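Read the single chain below, which is given as structure tokens and is the form predicted alone.
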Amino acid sequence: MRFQLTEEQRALRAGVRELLAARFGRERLRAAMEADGVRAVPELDRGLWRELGSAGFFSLRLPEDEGGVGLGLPEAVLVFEEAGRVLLPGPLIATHLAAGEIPGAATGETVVTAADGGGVVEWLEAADVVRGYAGGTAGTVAVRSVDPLTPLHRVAEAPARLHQVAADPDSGDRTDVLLTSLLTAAEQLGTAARVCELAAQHARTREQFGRPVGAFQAVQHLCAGILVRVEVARAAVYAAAVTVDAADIAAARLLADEAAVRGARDCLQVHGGMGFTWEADVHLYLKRAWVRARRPGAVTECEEMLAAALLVEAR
């Protein structure tokens, strides 16, 4: 099977690329970044959220005569790519997914965040409404979280694990739990294909011994390697959004965690000592990586789906 994108996907991904460049570019995230530095918590853009809502961005899969784009899974996945892309901070999946459930989710007037199988909350302080949670932010205990534009808090009480969701097809949190997995697949597929960027842009600029580092057998293998790990990813991850099958998402999972992560760290040794540095923005790619790789649908969680696929076409 081809998967080719339609004109109309295409000019959807085009516009909202153009929009996040003007919004919330590499200034924007420098930015907010090295303010959240001396805050105790990043603060959220509330306009920037109300401007995603306008956009579409949260209400893309709403029914037109509800308010919505009226589109499907394939384009939201699209949409999450880009916001992976440019590091979009915010609880983006949660409010997304509870579009036409909560009030002024939709239009990005209200915030929605979620407590994941942990019991721990991104952005739990600037939301309205948190999801799996009803105890407010009373008891609750700071997380120390290793990217500094993703605050985390833990709660008491947590919601079903993916696996146990996933085992009972009759359970209401299934659906919204595999969607969180294959929307943070998508978020992982637009830093992985960043890094790639990155990595193959300094490969080529950056020279030793009077030859750019691309020249060097060394580099041409970290950068060939994170390639073929977005492009698996890429496939995967499309793929899951046609299928909507469990055991694809997991797959997708697995392959666009893989693909971020280990994309982030050859994409820092491709820029040798000045990829360690706080001014370099390899960093970040790696921790929002490492904080989404955390979510419901992890590795252990979606091999365990997988495993359990496979036992269940063996019999």
Given for the second form:
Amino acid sequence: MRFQLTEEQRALRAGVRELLAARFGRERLRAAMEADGVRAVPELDRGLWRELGSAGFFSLRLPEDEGGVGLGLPEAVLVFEEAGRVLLPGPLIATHLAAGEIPGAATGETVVTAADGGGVVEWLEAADVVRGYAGGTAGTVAVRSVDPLTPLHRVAEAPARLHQVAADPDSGDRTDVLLTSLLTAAEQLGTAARVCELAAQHARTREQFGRPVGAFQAVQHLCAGILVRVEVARAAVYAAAVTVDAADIAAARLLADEAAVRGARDCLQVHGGMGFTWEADVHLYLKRAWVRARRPGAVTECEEMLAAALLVEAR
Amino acid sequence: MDLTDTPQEAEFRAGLREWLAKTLPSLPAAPSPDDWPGRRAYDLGWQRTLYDAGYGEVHWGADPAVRMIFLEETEKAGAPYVGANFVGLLHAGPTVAAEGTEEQQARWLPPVLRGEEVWCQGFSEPDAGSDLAALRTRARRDGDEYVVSGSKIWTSHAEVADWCELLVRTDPDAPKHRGITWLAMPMDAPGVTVRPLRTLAGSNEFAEVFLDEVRVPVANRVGAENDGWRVTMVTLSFERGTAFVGEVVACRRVLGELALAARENGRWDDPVLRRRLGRLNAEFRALWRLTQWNVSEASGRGDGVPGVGGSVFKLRYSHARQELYEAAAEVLGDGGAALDLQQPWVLDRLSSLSYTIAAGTSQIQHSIVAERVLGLPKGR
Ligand SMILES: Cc1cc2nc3c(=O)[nH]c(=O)nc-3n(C[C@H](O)[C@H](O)[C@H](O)COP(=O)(O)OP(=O)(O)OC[C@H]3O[C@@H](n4cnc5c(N)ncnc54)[C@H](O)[C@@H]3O)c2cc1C
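Form predicted alone already given; the form predicted in complex with its partner chain follows:
Now the full complex is given, and it begins with the chain already shown.
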């Protein structure tokens, strides 16, 4: 057993972090948001999408002889974790999962989104292809999205449920639903890790009563709680990427959703009044975490699935 | 990221499984929890059995991954737990191994490994708990002996221990962390009085230890005089490392039993309870993975000493364990079962309460994480 990142995995993570810092740093994030004020709906940056494509973001798991990078799920999880750290916008997971199947997805020429859950589609208007929904934009209703960087539409169609799908290993959708949940967990993990850093950074520098607020135990323990949730989720997410077991994925998703949503909320609290502003980034992490937490395979499904798994395991 | 056994690990696991299957059926019946001499004999006997089979040293010399397999497999097979050997194998022993002289190692380590001597840990005092460095038990040098007076509290297994790893103050004028010394004290020395303390579960798991002019040879000092705090930190990090591997395995088994019991008595139809058990499944799966992560990290570093990851793990695990037995009470349901000490899990619910206190309270662990991992300024 060697349950740690390999040298190559560390290098991959560092490379992706560097790439994203250069291509989607904080200024780009804020610029994408401010555009929102003018257009009401953010636009997907096609140039960036193609750059991600040529960096191998979407073709990561395709075999090399099919033009891919030939890496596995653990690597994909590391990459999506980095995307979650910087709140990279767009239907990343759907496009990644479509690589090799829908022409142009792998290279970032085609933007693919999916209507696979919660009755909600992300980035519907920006997408060239919608997987799992034949109707195009017909029968959909635009939602005034809580996340300024994720446009949302509602569709009428009933979504596939994780535990139903997992119970039927022959279902063609099984892999997609599971992988969507796993990669969502990876994004949540990245967000959780980032808000932990932001909270600690603010606690170290903001002074009140003549000392950094991080010297107060009430603040220290909030921050420590964020970190504990991150590290527990990390172990679960990485392990699920290795085993690709449905129950492991459900566990990873539950813990990563919690780490991101609660982490962002606690981070907001540590920021005080600043945390309640549009100007601070904290709300962006929380809102994106909320959006991801609604993707298929959310709390109730995961908990029911894991409960059912207990009976099977205990037999 | 590799979760599978290496060939050596697989071989170790297979050999151990085979040996356990052969050995466990002929083990004597476990003694009753209040039969202390019986428990001592049973725990030492098990250690002796391990020693004879070549597993005696697994807690020390072995790679952490191998130690983890050992704890996992023994728990799964229903083998006895370390019990009274805990301090000898997981605190005092590793400390002597890391910091003791060759003579000290030769004197103290083999009897621990062979299951002949029991150790206890005399750290906490009535006025020094979380603030351990405030301890006041005084040791005065007299020729080649220390003369020790003071009192210790919460000393687990004190009644059946042969040795006590004792922290004493040798320099009352130095800053509090710099005047402490680590001594090995024989529990039968004149002046040592043990008074059992009853826990909320009704058992005598720990004791007060009164020390009245107890003479301890200077040769029993591990590390330099006044360097006991550093020596102690070595010990404490072991405590938060792989110590809980077996327990996580056990908790996962209990969780499965809870699910079956709930289905049996109809409580399973309550979606709130069902989902609570599902969430606990996620929790203990993740704790198991976190253990594997921490163990792999320690293996990679080569020193086998767990890092701050131990605090992260302990915080979450102690809480999860309490939640597990809270859920158990829900499974037992109304009608008094959850209040009946003879029902399964009711005593465990009581003893789980110590987990967020012993070995560093959750509050202290949170502060450790905030200061050492997140780099926040020293709290107040
Ligand atoms: C089952 C059990 C077995 C034990 N076995 C042993 C043993 O064998 N040998 C041994 O030496 N000891 C043993 N202990 C003692 C254990 O290590 C102490 O109980 C523990 O360190 C806490 O100390 P205390 O009980 O004095 O609590 P206190 O330190 O008095 O704490 C009281 C409360 O105040 C909080 N608190 C204290 N300081 C701070 C701070 N700085 N910041 C925030 N909160 C704070 C604590 O978290 C706690 O909630 C055992 C304890 C238990 C429960």
